[in-house]
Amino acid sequence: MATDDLMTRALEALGDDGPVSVEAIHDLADLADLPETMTIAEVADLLDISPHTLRYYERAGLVEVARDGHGHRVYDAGAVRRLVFLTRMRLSGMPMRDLQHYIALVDAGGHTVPERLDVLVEHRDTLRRRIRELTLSLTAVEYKIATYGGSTGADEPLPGL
């Protein structure tokens, strides 16, 4: 499934109507119906990234990757689970280097999860910063047709605001 369609099925589960719960979120997490193991193509295609995408994750320290006798990549849950995660992070403007001192920190153990905690509250308050710049934007869009004479589709919700 393409991160478009994941992406899809994430607005629609999630409806228009409040705010995103956490439950709603691990529901869209369940990847229960996946295969045991996965190849690189079948990640890859999954999780609409390249091949090349995943082996420099892999080469940059954020997942490792388990290997069969011919030497071919073979992904299990947890990885698919976490590079999940890493494609989420990356869609949402995370730095590569704060990816690698998340997971550095993950890997590290337990004793982290407050620092885990930071990077994560610093990661928010900077996507709630690009929302508002980009509602701004939006406004500022809306107001331009409004001007040419065209419908803003000001009566349409915003998905998940």
Second form
Protein chains: 2
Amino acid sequence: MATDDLMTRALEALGDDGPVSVEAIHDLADLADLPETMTIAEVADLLDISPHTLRYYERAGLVEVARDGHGHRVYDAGAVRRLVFLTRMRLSGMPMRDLQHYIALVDAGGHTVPERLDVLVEHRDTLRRRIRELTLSLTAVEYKIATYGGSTGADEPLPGL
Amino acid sequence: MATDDLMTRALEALGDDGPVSVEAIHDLADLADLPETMTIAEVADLLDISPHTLRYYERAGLVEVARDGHGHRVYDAGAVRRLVFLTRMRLSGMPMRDLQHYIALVDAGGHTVPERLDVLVEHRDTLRRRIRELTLSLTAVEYKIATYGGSTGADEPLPGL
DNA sequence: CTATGCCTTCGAGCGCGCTCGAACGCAAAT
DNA sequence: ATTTGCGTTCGAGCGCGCTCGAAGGCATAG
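Can you swap the form predicted alone for the form predicted in complex with the DNA?
Then the entire complex follows, led off by the chain already shown.
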């Protein structure tokens, strides 16, 4: 497992065509059959990040992880689920700062739900903006490829793009 | 001009609906009516980047800029067009490294056109992947907002997303 | 005459998100 | 008995893309 990263597997699961459907999302990385506990190496492999990064996230206060008799980390299913969430948010571009804020809200209790939703909604809007930006850039690059004149500007219909 | 950045203006030009069309792109920041020369402050304002960054790009070998009698930079239309291209590529996520490579190819002459196209095609593919990634993340975040249970995982249909 | 304001060069510093090295512990394998 | 392999902590270092500070030049305004 986890030869490819989560995102790659997710994209493969979706296929190359059609709109992204909630149904397709449902099939992704189902967190139902997680082992009760995992080692750092197993979690690292699952999430396709390094043990170093996992320790870093813990240091950053994003997740608490118990230790066994040897002082080795023992990730329970809850920690793993949280880390799946965290890595997905990181992959989608949410800064560590915001993630720390969000997690602090989660750990603060149920009364922070509205504020958590604010964070998510803001991130959603950021994603929408970014997707539109990249789509525009993509169109521009495709245009430049199609009409390539070789300069970085000059007398093309869409100079420089 | 340039109270908003290039990308913001571009997105406004496109409007909020429908597919991105080449026709719409044509209306963006037409480089036809550029002044013959510009100062660093004018270029910085046009591109919505700082003079510091412009000097940095020059140091990085991305563009050559002449000086006037006082040693001040004088950006000619060619330099400005190149900088428009460069900032657009930067905004779309192309690393400095790749941009330096691309510019080296441009400056090396017409025989590098195939290799330049390789760079562009690779960037196009990167953009496509990234857009798909972000679209998936967006769907996931929208789903989490819609079904919000408050945890970062647990017993939701789409736990952790 | 001196401020102000924008420019110059040079090199250093910063914020982000890791990434790594050192020094060590424990346990199973040879 | 030692090697191998995986884990630990701590703090430092890195790659990227800027961003800034210092020290100074020149020109216009008051």
